[in-house]
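This document opens with one chain alone, in structure tokens, the form predicted on its own.
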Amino acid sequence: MKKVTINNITMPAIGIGTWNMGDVAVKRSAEIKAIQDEINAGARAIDTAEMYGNGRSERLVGEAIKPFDRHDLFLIDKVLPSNAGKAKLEHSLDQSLKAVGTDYFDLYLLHWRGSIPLAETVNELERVKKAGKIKAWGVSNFDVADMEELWKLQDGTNCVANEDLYNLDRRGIEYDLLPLMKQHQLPLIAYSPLAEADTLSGTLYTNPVIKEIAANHQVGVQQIMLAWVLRIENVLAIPKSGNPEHAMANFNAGEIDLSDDEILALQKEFPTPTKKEPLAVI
């Protein structure tokens, strides 16, 4: 199983995404089972946010993790930019902690840039960290200019991760952001590594190259997409699945090693960007 280390915690490089989970009552039991099955298999990181269903995802996570030892989990939550200042951040954090049913988050992210000054957000993140409500903080949907601005701030280098969209369909961060993060040894949390079930372009699940590689490994195309994301070091992929069988297949993708020839074939089919692209977000 491929591993990633964030804030000195080493864990499987496949985590559990929860965007859009908890929104449909009839799916709830299957979604909880999917999360629990992955944890039982060894998954440690679970990613949620106050924005996801206005807290419904957080409450689903809270219910799913009740049978487990909290210290065996790496819980990631996110604060909305409108709540990321002195007036609201700690209140938002407290509400999220209550929804998930925990005393602390292992990682708390600024979900994206907003109108509140970044320095104010960093100050608040440092304050709640010292209070023990979070173990570490990071950012999400940050590009090169955002990271450079952050690192210039007092305590800005305490950021331990950046969560961005990354998959075969969206490779823009490889041009300059990933090299910069590698230089600073900053881990990437890759969201939507399955391109939102291939809804971003609709070209991945039926691609003959991906299908051939999947057949060679006797897995689905989704697992090859995840294995491709994990071909580079210091990455935590957080695919979402409310289907227990699919969730387990996603987690097991961390065991797949693509050959050099397979990586080259995917490179030819989905080339690395040759110029700066706007940061992909959804």
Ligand SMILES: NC(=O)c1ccc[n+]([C@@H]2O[C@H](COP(=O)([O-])OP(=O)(O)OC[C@H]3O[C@@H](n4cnc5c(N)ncnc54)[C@H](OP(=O)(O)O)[C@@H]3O)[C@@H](O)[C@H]2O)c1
The other form holds:
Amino acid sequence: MKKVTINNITMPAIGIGTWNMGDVAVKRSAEIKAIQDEINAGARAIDTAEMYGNGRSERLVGEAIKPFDRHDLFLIDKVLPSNAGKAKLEHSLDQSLKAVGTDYFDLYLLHWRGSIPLAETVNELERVKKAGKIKAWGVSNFDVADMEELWKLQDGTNCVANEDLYNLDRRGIEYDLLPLMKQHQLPLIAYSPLAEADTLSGTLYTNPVIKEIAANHQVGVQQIMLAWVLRIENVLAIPKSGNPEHAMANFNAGEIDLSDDEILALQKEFPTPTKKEPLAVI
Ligand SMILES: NC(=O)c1ccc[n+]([C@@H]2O[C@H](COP(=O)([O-])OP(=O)(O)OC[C@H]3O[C@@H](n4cnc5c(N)ncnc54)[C@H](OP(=O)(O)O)[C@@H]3O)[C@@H](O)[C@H]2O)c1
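Would you mind generating the form predicted together with the named molecule now that we have the form predicted on its own?
Now the full complex is given, and it begins with the chain already shown.
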């Protein structure tokens, strides 16, 4: 199983995304089972946010993790940019902790940049960290200029991860952001690693090269897409699945090693960008 280390905690490099979970009542029990099966298989990281279904995802995560020892998990939550200042951040965090049913998050992310000055957000994140409500903080949807601005701020280098969109068809961050993060030893949390079931580009699930590699490994195209993300070091991929069978297949993708030839074949189909691209976001 590929591993990632965030804030000195080493865990499987496949985590659990939860956007849209808890939104549809009839899917709820399957979604809970999907999360629990993955935890039983060894998954540790779970990614949620106050934004997801206005707390529905957080509450579903809370229900799913009840039977487990909280200390075995790595819980990631995110604050909305509009709540990321002195006036609201701690209240938002308290609401999220209550919804998930825990007294701390392992990682608390600024979901994306808004109008509140970054320095104010960092001050608040440091304050709630000292209060023990979060173990560490990070950012999401940050590009090179955002990271450079952050690192210049007091305590800005305490950021422990950046969560960005990354999959075979969205490789823009490889041009400049990923090398910079590598230089600073900042882990990537790769969101939408399955391109939202290929709805972002519509070219992946039917691609003959991906299909052939999947057939060689006797897995689905989704597992090859995840294995491809995990070919780089220090990345946590957080596919979302509310289907227990899919969820287990995704977790097991952490065991797949792609050969150099397979990586080269994928490179030919989906080349690395040769110039700066705007940061891909959802
Ligand atoms: N920080 C941010 O701004 C941000 C933005 C977007 C997402 N995220 C996080 O990243 C997570 C993942 O991204 P995402 O939810 O956008 O998309 P994703 O993980 O790329 O794709 C999820 C879709 O793929 C399907 N799927 C998953 N595994 C499958 C499998 N093995 N076989 C067939 N279909 C499969 C799911 O359907 P089933 O449920 O039916 O399996 C779902 O429709 C989110 O849940 C969220 O936690 C963060």
